[in-house]
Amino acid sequence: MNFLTDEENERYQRQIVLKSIGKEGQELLKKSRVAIVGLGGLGSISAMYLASMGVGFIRLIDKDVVEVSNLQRQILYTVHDLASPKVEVAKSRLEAMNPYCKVEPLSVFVSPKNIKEIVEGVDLVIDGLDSFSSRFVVNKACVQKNIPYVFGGVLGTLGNTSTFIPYDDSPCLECIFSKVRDEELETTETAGVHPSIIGIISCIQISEAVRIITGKKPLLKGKLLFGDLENLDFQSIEIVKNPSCPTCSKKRP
């Protein structure tokens, strides 16, 4: 039985011929279920690429509406979408891009009360958030549910990303960022953000997500990648599990 239709085979032909994906990988993409938390710069790009690549189900989580200041970097939206909920605009646009992709919009803030609904039934979670308090909530749920979590963050001309695999005993987000507090950090509103670094980091997140879906080892498991556009410099550092991590360690501090 052919799992892909003739039209899908034609649509994804440039991916199917890739050795890293192939016919089997394309079918795995169609069967996959992904949650994208945050539909700003990172999340909107991830949503567009994953939908166009053939991910069968995408759950979008964001409470915000489209604002003028978003349009400089959040390429999923246009001036005609101003004041509209981001998740509704995204659902319409993604399903128009690829009718084989089902999109579920959740116009909610991430919180401990609704996080189970957010991650329920998905194969992986992609981070498009702009606060660590929300990320910690997502990270904890992913650890508890054994769901891979692809982290990403950008500010100014800097970006970083990593992939956390709970069931493979890799470190989690809180192992390395437990002391980070949002009130002590700059924001894109004060420091700005270059659209290019958003595109680079989000595309690396997409690559990691596709590797996980198609059964390959993510390249950023156990690594944190830093990118700096000012010097066009990219470096990765090894990260390890914190034995006293309050989220993923068997020992509690």
Second form
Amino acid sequence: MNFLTDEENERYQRQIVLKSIGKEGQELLKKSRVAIVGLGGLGSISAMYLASMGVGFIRLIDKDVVEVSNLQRQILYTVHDLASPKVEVAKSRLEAMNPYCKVEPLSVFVSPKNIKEIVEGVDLVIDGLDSFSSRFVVNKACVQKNIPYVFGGVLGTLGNTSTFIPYDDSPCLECIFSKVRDEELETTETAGVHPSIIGIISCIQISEAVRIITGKKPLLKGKLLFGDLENLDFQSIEIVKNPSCPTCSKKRP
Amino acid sequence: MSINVKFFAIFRDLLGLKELQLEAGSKENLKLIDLLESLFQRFGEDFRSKILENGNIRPKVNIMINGRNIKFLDGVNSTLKDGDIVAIFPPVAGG
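Got the form predicted alone; any chance of the form predicted together with the partner chain too?
First the chain shown before, then all remaining chains and molecules of the complex.
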């Protein structure tokens, strides 16, 4: 069932020849199930690349409709999509890009009430959200269900990303950003965001996701990477599990 | 005693440097607030106002000591020891 057809072999040839993916990795991608929470700038790019690369199932979660101010950076959408639900537009675009990828649209806001449905049956979650409160909901569910969570956040010319692996004693999002309140933070609406940093951060998230799916060690486990277009200096810091974290401390690998 | 302080994003822009090796003499029980005060003396009140609000760390500031959020340690009273790495950065939430 998961073996590749001749057409798939041809479609994915440029990545099957990569030592880090290979035929076995490609079959694992085909078998994999990924949830992308948030279909803004980050989520757009993650969705397009993961669908193109041959992830077999992608669940898309976003309640918003396409607005004109999205189009500068959310490259899944066009002027023809204005006022349409993002997840529906994304589903038809992604399935046109790669009919081998099955896309499930969930037009909902992430909340504790629906998070079980959002992460049900997926191998990993890619972050494209725009608030810490919704990320904490996703993070908690991922910790409880042992699902890797690839975090990304951007603002202005700055981005940060990390990979949280709940079953491997790495820290969780809450260990690092506990008690951050969204109302205290700037948003892309007030501070702006450069599309280039979105591309860089989301592509690092994609690389981490593919590493996890193909059985490689993610490179940002236990690290938080910062990048800034203003100096093009990319630097990571070590991050460790907090023994008193309210979300992950009671859990042992 | 030597502490490595790393600055990211607006803090790096404000100070014009990405890290600093602070020599803190042989003081025992050095606390984070002592280190911050020496940074404020060196870099001025503007830097203080970006970090502290009524004596507490501002919500827009995340500080880690050796990869641990100080909110899970003792906040500004967290103790530092020789060789510690302190990272100061803003939470970045956009998507």
